[in-house]
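The chain that follows stands alone, in the form predicted on its own, written as structure tokens.
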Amino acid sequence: MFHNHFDKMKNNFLITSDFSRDELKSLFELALQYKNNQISDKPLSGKSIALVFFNPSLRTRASMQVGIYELGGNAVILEPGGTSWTLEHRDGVVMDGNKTEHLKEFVQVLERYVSAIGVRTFAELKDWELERTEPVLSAFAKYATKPIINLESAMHHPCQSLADMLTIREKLGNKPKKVLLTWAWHPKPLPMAVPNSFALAAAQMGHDLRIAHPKGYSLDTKLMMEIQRQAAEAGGSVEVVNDVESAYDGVEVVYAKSWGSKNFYGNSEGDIEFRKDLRKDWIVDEAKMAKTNNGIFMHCLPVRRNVIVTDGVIDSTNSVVIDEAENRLHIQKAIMTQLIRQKS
């Protein structure tokens, strides 16, 4: 029988640090029960969940849509500016530009139809100080009375990071592991949501976390303070290194992800120029993986082969990227179940 540890669960699922380690572990338990076909009830029977996609998606869209169906519910998919009106999220603006509807009305109307709203909205990589405040996601949370689920925002991707933690648990057991989050070269700057959330969740789970990145690619300072705090509380550790070669020594998990430098927000050309000499060294290859303790390779996908990681690594038996992607389905079913139970 599943025991619900979510006595104080928040209304929304926006960031993993809103929840205790025990609450997150209870999600893993529930997700594994779903994965092992041990639960037959349909908590979303007769209910609909809206999925609002400002950006492209494969795993998030498919896993959420399938998950809602398997829980007995109905998915309502909306793409602002595509299958629904363009949206303005800022307060007090004169809407005489290219935005048709304000988020305030959008959310208030939508939640008359649905039981929860999932939102996917990427960072624009234009204004660091603005984007670190999660302007679009925060607007959804501000106007909604029904649960909001973060399906990747400017700064976080909590569904992905919990699928990552579940995968580590499945492959390597419950005890804390030596985990490497490594920056990788990419031809263009990418958002920080995935590395931010992976580092935060790894710290919450008590792993010994090593973050490797070139100088100039540090994560948000305030977030790093929270990661350090969570690691200390959970009995783990956090180490930041700039040497890509020694970073792999003895680790049990290698999580690769590229991200842009906050120093170049609004200046992608500058970032591309700054990183041009990093391509040769900052790729996950067989030689680096040989330095690990038989480490597993992880990536959130999509991944550029032979840019982020070599074919030899991603196609090896130590690569768990497909299992990791599958676990998105199971952990999101657990998240939706808990949110809906909480509101029932």
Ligand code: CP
Second form
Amino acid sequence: MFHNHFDKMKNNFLITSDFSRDELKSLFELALQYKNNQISDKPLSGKSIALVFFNPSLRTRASMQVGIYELGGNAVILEPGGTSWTLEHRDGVVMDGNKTEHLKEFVQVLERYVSAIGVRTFAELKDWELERTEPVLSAFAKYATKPIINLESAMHHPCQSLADMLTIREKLGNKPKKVLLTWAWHPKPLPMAVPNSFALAAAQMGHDLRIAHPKGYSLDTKLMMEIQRQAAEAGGSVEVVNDVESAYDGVEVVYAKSWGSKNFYGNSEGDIEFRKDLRKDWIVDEAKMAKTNNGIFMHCLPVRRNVIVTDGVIDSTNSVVIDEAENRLHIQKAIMTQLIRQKS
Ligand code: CP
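What about the form predicted together with this ligand, after the form predicted on its own?
To see the whole picture, the full complex is given below, headed by that same chain.
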């Protein structure tokens, strides 16, 4: 089903907007077949997939490793600077610093062993204009001839956002919903990958998306244009509000995530100072959830209890965070299956 796209994109899974809504829906169908034990094929039989983690992980690492095993394959987990050599990704650099190996050799060598490479590489929150270009993930895609899977990059977390969309569909049905993506206070600035990908995927699925954040925390301007375009194409809508109280009115999904301001990239102390008065208002609590239309609570995890969300909300029957995490396994099995099938 992905022939045209994969021919064009070298068979990568980097961002959900590389795929049509119908293609994403096909992934959901396949993921549900895996979840309901309706298929037991082993498309990775005799194959290995490398998982390259520049940053920590629980869900992504465990679900990918288990998913590869369940598909009949073998996971090769590498942690540059930990269990493998430190990596340089820039071209033309004199490597006389603390980087031992260049990504160019790293990728070419790995490709002699494995059928695909998953990569986790967070934003460093140092240089907005650079990091919004996805320098590390782009270098992997540039040097690789085999599929690259984005396991959370500087700007996107597409495996997470598809698990999120699958969870909304399972809990509330196929029709578009009123969905709130709300910023939440956190003691330090965090990357924007999760909110970016959630907003993009929600728009692609035609949900009525409301994004609530304090002034100064807007998402990337070009991405917002793409989100608006996708929403219009899918028959949904996008609204951005700065008032946290009214943001919850009537929504069916509350998705909480903290992120750093692009105005303070390279200046985390400035962001921490800027947000110091936002703590009280921008927590997901019972009073706000009471304004929703019996809304479900979602978060990608890990989450700081009683900072991002109160115990009362995350422990309530409306919280679906554990099911959401489980769905990472099923959607990633579907993604890997399609990538390997198309490449074979
Ligand atoms: N949501 C998510 O990606 O979790 P991990 O960082 O634990 O992988």
